[in-house]
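Take a look at this one chain, the form predicted on its own, written out in structure tokens.
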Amino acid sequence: MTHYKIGIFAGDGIGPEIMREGCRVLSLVGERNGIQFEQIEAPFGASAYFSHGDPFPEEAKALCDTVDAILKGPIGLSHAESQKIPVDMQPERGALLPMRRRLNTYANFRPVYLPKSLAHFSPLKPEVIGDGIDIVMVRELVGGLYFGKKETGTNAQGKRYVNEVLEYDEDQIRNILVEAFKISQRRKKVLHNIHKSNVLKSSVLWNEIVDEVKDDYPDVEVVHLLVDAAATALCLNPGQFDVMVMENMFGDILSDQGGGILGSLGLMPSACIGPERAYYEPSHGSAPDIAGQNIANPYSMIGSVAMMLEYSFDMRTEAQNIMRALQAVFDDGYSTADLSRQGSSVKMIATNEFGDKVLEKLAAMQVS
């Protein structure tokens, strides 16, 4: 029997609730396909800081180095609770960025997908959504402003200051662009390059590398678009986009906007890929205000399982089966309270009940 080791970082807030449903789906996939997915848990995030004194403790680091892939739940706390943790140990700085650096997960793929049948989730008008939204945002994940040198202090005039450096080299840029061109080739062969070259020198270099890489992909059309114009276009005409590529901070902001045009970040799984290992996570936060209430939708966590099967284990058909199962539950009129308004025609169910229905749909599908 094929055996894979999967690291499980449940995270904070609603993380453990939605991770349970993702792990149940992964177990069913193993049963259906004669594969053992050994699920190994480790503490990670704010909860790890309070239990271990470190948001990225040694056992989590060791797991990163030995597993075949990682499933990670959302991390973070409310603003008030975050103040109980030293700034440099808060989970985003103290756990997430160090894990990305350790694994060199330079390529972040975030699908922004909403079929026409689920258009009611979106705040956009039906005529704007058209036949649905189907975009892949490709984000560089280990460079730029988030990973540059950082300095705080007091200057000669007694004024507090901060200095953060946005830094890229050509290899970092080329690596993510190659991934974006490859995805574009498999899809509609149109790549939107998102930049800010009218202001930022980093974008000037970025665009130079785009022109160089494009020579290797002559069948892909490149459309250059300023990041602020892209933000507007995502609201006014999302159908013009297929694959979008961008640097780290632009990707952070625009992918969250992508969740907004879907109606929720709860509908956005993601993949974070490195040269040797990858981790998979929902694009949303830990939603501490609804944690423990069993009302968080596990779509993004289960969708992240599907992305793991496709990208880490080349199980594309089973990944597609999971996504079809998720859509089928919505198509049957079910949802959770975090995604739908009370009093609507939607039949409200709990987190675990949504997971039950996904499992039922998946179990009924033929294994290829």
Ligand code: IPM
Given for the second form:
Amino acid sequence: MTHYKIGIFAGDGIGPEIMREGCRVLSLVGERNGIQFEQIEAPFGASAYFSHGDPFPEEAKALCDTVDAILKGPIGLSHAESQKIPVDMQPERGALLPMRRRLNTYANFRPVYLPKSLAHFSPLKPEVIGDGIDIVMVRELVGGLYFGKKETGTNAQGKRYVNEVLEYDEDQIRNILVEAFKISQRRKKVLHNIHKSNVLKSSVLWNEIVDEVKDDYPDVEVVHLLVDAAATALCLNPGQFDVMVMENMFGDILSDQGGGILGSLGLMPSACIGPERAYYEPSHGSAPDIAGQNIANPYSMIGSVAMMLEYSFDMRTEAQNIMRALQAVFDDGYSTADLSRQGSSVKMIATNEFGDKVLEKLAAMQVS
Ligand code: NAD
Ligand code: IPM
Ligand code: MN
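Having seen the form predicted on its own, could you now give me the structure of the form predicted together with the ligand?
Next comes the full complex, and the chain you just saw is listed first.
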């Protein structure tokens, strides 16, 4: 029997609630396909800081180095709760970024997807949505401002100051662009390059590399767009986008806007891929405002399981089956609270009930 080891980092806030549903779906896929997905949990995030004194304990690091893939739930606390943890031990700086660097998962794929039939979930008007929203945001994940040198202190004038550096070398930029061109080639062959070259030198270098790499993908049309204009265009005409590529910080912000135009961050799964290792996580955070209530949308986590099956284990059909199962639950009129606004006809169900329905749909689908 094929046997894969999957690291499970449930995380904070709604993390454990949505991870539970993701793990159930993964187990069913294993049963259906005669594959053992061994799920090995490790402490990670703010909860690990409180239980182990470290948001990224040794056992989580050891798992990172040995498993076939990792499923990660969101980490982090509310602003007020975060203050109880020393700055460098807060799980974003103390666990998530070190994990991304350790795994070298430089390519972050964040699909922003809403079929026409679910246009009512979006705050955008149906005529703006047109045939639906189907974008893949490709975000550089281990460089830029997030990982540059940082310095804080007091300057000669006695003023507190900070200096943080946006650093990239040409190989880092080329690597992410190649991923974006490759996925573009498999889709509509239109790649939006998102940049800020009217101000940032990093974008000037980025665009130079775009010009070099594009010669290897002559069938892909490149459209250059400044990041601020891209933010507007996402609201006014999302249908123009197919694949968008951008540096780390731009990708952080625009991908959350992606969740906004869909109607909820709960619809945002993601894949974080490196040359040797990969992990999968929702694009959103730990949603402290709704944690512990069994109302979070597990789509993002279950969708991340689908992305893992596709990217790490080449199980495309099962990945597609999971996505079809998720859509089928919505098509039956059900959703979690985030997408069932007042006055809408959506039948509101809990996190675990949504998981139950996805499992039912998936179980009824043929294994190819
Ligand atoms: P958030 O993404 O946690 O929440 C923003 C809004 O979206 C909230 O109203 C929340 O209820 C809603 N939301 C998010 N996911 C949802 C889901 N699955 N179902 C239903 N509603 C959902 O952003 P925030 O509140 O700014 O951040 C909270 C914490 O999460 C912070 O500590 C932040 O650093 C952390 N964070 C972690 C990750 C990660 O682990 N990759 C990503 C983003 C934020
Ligand atoms: C994300 C998150 C992280 C990021 C934080 C929690 C460090 O917002 O995955 O989008 O900024 O990359
Ligand atoms: Mn983010």
